[in-house]
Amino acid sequence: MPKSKTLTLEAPWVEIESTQKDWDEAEPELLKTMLAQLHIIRAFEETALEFASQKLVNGPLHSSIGQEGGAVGSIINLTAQDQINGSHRGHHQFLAKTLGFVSPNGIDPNSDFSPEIRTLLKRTLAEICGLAEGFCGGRGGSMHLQWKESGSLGTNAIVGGAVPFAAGFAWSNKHAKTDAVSVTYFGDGAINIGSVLETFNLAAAWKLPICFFIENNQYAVSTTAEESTGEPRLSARGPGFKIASWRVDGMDPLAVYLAMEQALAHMRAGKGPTLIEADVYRYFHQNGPFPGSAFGYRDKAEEAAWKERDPITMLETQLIRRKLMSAAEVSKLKVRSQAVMTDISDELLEENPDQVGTKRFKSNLWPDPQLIDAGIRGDLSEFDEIKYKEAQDFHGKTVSKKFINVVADVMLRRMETDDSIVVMGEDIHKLNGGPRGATKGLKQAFPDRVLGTPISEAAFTGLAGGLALDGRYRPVAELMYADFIWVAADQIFNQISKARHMFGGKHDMPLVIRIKIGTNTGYGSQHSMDPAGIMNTSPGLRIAAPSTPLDYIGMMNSALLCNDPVVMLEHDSDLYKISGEVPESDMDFYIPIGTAAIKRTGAAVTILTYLSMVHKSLEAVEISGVDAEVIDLRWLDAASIDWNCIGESIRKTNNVLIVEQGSRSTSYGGWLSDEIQRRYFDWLDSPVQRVSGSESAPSVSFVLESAALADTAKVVEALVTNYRSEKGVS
């Protein structure tokens, strides 16, 4: 019979309950401010629900009525430097944080609310209704509330999607040697999301000052925690990651406050992350003004039992018992809270002449539809004083360097000159610069800014997004293979690329994602994709695709100066091994975003290509004898592509051949071909032709991998078939 040993967890896991003594000893101003915030938030939410019932809110309205105690109790003790983010049901958290920001000395429940509070409530309601006065100009609505100055860094419509960003805020706080913390709010549904659990692990490994606050409102839409997981005590997840964890009654604001007080002490002392599970209850359905019982997944008796424990009622009872407020004063606070929301509603609404008895928003409050695309990306004004250089501009001594060595060298140089740059990725801190040497020497030179991560693309890519949104640091995240974009897809496409525009276009997102393309390495279908076409579907991203060591230096320098997220594509075997001439002593030059490079002039056809296919296209031209003009696109995204260069060439050659290596099914060339035929149809003598890989992804077999990828021979075939004539032969 085997010998067994009982194992114990090293992280504490406790349940907190407030006692009568706690209530007796609580500071009067704390309890009064809590009650004022609770009433303000409740009145706000009731107004928002009324707007929703009148069809004045476009889209879902996720009410937090019933859950306010968890938000107020956990946020009231935060400072202006502490940051929060949250999920789609986040009005109460946003308001609790911003009320503390505009009223740092508390709120007197017996006085009229300040102009700052009224403005806050009006701008928040305006945002929920999609109006220009909202914090995000109406773009965020109910689910994407952000006021960066207040430390409220954004609620989020993707369940669990905001959690990795909060780890980035926490890393910034720790590295800047502050005692500030971040708190990320999510519900019982998000506890089973992979990126959330990845972030638990990453935060614990790096001892980040982040609090994972679970608002367990008992239902993920209509599904209970008992149906979703084997351990419905959701705070049990924390100790498994060695995270100190608390469970608390979220309907008791003081108990939540006491739990957060302990969690804050833990985090501010540098002991790492914390987790708090607050049991709360949403009085209404997932969204809208109807109770859950109206949809049959819970009954009225259950709803009534929770409402008997309402956090506002509990707090009022204790304040009256301690004679800190009278019943009349409590009643007046409620009336005053409702009155301010009525006043705000009147400022936003007018009678609807098209439907008697209804209201509509005043027409001058809507955002200008002409500005719909404004703020997708920055205006590149950060480059105003920059002097650019191209290969032909260097007249001093040059040296031949391998592409892969240049990747490490330019990052080393930039980290020497910019203390804000932080590099992260799997194994980049070991193996003499990672699996290919792309980060060689960086860990030794900058041990606290080169972060070897767990295998958790969603967590560390999202953490990098949080660093960028926070703004104090400029992250560079390496994805070991391009196919891993799908593992981190939510963070790349839903979070990083949309953050600037979604939150009003007012803040920068300086971030570089280095992506290695593993074609011709024998790594097969899940490590060999060319992601250019996929990345180009997301308008918030800029895409760099350098084909020479010199271009890599100048383009990476520009990527690291740019205040937009930039994807840097790097070919593994096809480019890392080649050598090229670079300036011997100049690593500080910039190649402008949005400029292509003509690698060969010609008259018969314009070849548009990028990365390793630039070299293969040049080889193919010489073999075929066709007088082709070869353009290295370099910058691929729709906002950065060099239409001036492309257009001038097309008007000269009247023919276009797009050449790319990867699969036709994820092709960049499909989008490019469509754009060219619409922009330059009158100058084309023939349809745009394309050379790309097969429909399938590359396989491991050498011959099947070769068959799946475009090469020099396929370019030669296309040139000879389509353009070889007396005119086209050089």
Contents of the next structure:
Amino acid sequence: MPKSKTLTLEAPWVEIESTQKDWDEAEPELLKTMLAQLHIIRAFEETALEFASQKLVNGPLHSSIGQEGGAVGSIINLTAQDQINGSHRGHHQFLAKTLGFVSPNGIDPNSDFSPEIRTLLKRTLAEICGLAEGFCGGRGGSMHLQWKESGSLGTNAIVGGAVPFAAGFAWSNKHAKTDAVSVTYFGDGAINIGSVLETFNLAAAWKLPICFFIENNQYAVSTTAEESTGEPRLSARGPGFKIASWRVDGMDPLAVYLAMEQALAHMRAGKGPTLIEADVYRYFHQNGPFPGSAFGYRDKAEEAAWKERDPITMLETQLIRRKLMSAAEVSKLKVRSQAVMTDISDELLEENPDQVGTKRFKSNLWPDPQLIDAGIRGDLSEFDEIKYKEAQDFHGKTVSKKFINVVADVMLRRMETDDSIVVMGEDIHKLNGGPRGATKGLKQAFPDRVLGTPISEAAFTGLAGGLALDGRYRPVAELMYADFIWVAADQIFNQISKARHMFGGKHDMPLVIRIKIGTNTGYGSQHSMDPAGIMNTSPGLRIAAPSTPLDYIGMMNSALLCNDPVVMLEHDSDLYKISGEVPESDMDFYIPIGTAAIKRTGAAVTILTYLSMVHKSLEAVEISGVDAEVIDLRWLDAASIDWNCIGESIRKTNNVLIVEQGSRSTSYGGWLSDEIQRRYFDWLDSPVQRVSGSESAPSVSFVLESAALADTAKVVEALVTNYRSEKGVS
Amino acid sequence: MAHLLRMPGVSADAEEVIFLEWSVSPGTTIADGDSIALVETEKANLDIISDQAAVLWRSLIDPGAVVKIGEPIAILIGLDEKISDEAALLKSLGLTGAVSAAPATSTPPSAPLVTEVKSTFATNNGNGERIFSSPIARKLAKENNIAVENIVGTGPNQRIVRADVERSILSSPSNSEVKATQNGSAVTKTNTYTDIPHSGMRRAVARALSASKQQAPHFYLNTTCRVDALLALRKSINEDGSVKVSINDFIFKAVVKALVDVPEMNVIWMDDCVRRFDSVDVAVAIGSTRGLVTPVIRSAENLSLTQISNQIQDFAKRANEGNLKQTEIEGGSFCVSNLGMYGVESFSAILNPPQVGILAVGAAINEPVVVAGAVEIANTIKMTLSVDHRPVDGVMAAQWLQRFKTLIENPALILA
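Now that you have shown the form predicted on its own, what about the form predicted in complex with its partner chain?
Every component of the complex follows; first up is the chain already shown.
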């Protein structure tokens, strides 16, 4: 029989209950402010539900009624520097944080509410209703509430989607040597999703001051925790990651406050992340004004039992018992809270003449539909003072350098001049510059700004997104292979690229994602994607695709100055190995975003291409004898593509050949072709032709991989087949 | 049953014809096999023959119009059919709204019924079939006031591409502010020049010979044949009185015989092979009043000198009338072109595709020749053989020319 030894987890895991003594000793102002916040939030939520029942809210409204105790108890002790984000059910957290921000000295429950509070409530309700006055101009609504200045950095409609960002806020707080923390709120449904668990691990590994606050409201829509997991005590997740964890009754705001007090002490002392599970209960269904029992997944008796323990009632009872407030004062507070919401409703609504007895929003409150696309990305005003340079400006003063060395050199140079740049990715800190040498020398020079990550693309990409949203640091995240964008897909496509526009189009998202393309390396179907086409489906991302070392320097410098997320496409086998002329001494020049480069002038056809296919297209032109104009697109996204250059060329040649290396299925050229036929239809003399790889993803076998990818021969074939008889054939 | 009569395909490479005249007028009953109309292709004039008995109810085309293959030209109805609702009939045939109805038995409508179906820059040839043209081609055509229907496309699917429009601009009279007309018959006169629009035949000659000169690598062999014996033989034959043969008839017959004797020259170049013929089909170039035509005498190896002579005379007559059949002007492996009657001593001819050779025959002249060390005066003709180098090498062509020269200088062999 083998010997057994019982192992124990090192992180503490405790349950906190408030005692009578705690209630007796609690600061009166704390309890009174808590009650004021609870009443305000409850009245707000009742008004919002009323709006929803009158069909005044477009989309779902996830009520937090019944759960306010957890939010108020955990947030009331946060400072303005502490940051929160949350989930789809986040009104109460948003209001608790912003109420604390506008009333840092507490709220007197016996006085009229301040104008700041009224404005806050009105702007929040306006946002939920999709009105221009809302914090995000009506774009965010109920599920995407953000007021950056208050430290409320955004609720989120993707379950678990906000959690990695909060790790980014925490990293910024830690690196800035503040004791500020971030708190990320999510529910029992999100506890089982990958991004949350990845972030647990990353935060623990890097000892980030982040609190994972689980509002366990017992139901993920209608599914119980017991159905979803083998360990329904959700705070048990923490210790496995070595995260100090608490369980607390969320219906007891003081107990939550006390648990958070311990968690804050832990985090502010630099001991790393914490986890708090607060048991709460949403009185209503997932969304809308009906109780869950109406949908049959729970019964009225259960709902009645939880309502017995309502946090407002509990707090009122204690305040009256301690004679801090009278019963009359308490009822007045409730009436005043409801009255302020009635006032606000009246300011927003008018009688609906089309349907007697109903209300509608005053028409001047809606956002301007003309501005639907405003603020998807920045205006590039950060480049106002920049003097640009191109290859020809360095004539005679260049040296030959390998592409891969330039990748590391320019980042080293920028990190020297810009303390805000933070580089992260898998293995980038070891192996003498990562697997290919792209980060060579960075770790030695800047050990605390070069972060070797666990293999958790969702967590570290999202952490980078959090850095960008926070704004103090400029992250550069490396995805080792392009195909890993799917692993990090929610963070890249739902979070990073949408964040600016969705939250109102005002705040920057400065971030660079370096993506290595693995075609021609024999890594097979899951490592050989050219992601340009996929990245371009996501407005908000800018896409850079440099084909020469010199362009890489100038374009990376621009990417690192740009206040939008920039995807830098890099080609391992085709480009890292090549050498090219770069300036002898200048690593500080910029190549303008939105400019293509004409690599060869010609009359017969315009070849539009990028990355290594630029070189292969030039080769193909010489072999075919077709007098093609070759344009290196350089910037690929819909906002940055150089239509001036492309248009001028098409008006000259009247023919277009789009050349890409990768699979046809995920390709970029479809979009480009579509744009071209609409923009230049009257200038075309033949259909837009395309060279791309196979329908299938590239395979491992050498011959199959070669067959799957476009190469010089395929470009020659396309040129000869389509343009041999055109003018300019030699 | 009323139905549309569409312009039938008349030859493999003709996409349109010039409509010359109606053989019958509206209201006329047509029998199976009757000619309905006469049209001109680039190379010949053709009758449109009815394959059924019917009544020509309505003509849709005016004489002089250029008509695309497949385009409706008339409405035919059954022998006993009565049309009560004309509008419904036109609608059922897809001619709605385009009608300035002229009833049967009246004079043909002054304007074709389908005119309004075709817009000036239509992408549709009037009977629903799309004319393929690239966007830039349409834009250019519009800017230059050229109807794309009148341009022959050289792109994929016969798509009209930019280059086609540019060629059309260069060759159209639009520069002198006259719109290109559908039948191409307008002559544009300005102060400084006169533009004569291309006839179908002019276009055909230009196209065929441009292609030949570009695609077939020509080489040329020259020789001088002494024709004293030939002239003597001709004289004796013609003195007989029953037939008259020309020098050219002898030369043609000698060409035929040389091709029989050197069958390696009786070939043409194909994309995948060299085709050698069992019979000898030789064309004769005729400068008719309507332009150059090259009708082919088939199986000429079986014909006598007189038969050949008669055939050539018949060709010449019908060429001037525009009455050569399409089948008569296609094919052949060789051609004889003679400008001797104009005093031309020698010239080089361009091959007439798909033929392998063309013999350019000069005038018979007197010149001094050296025979057995002594100078004497002889009748000679200078011959220039143009050869397509793709199927035939120089030595083979030289052997053929040598054989031909032998035949000419020993004319009894020609008749043997």
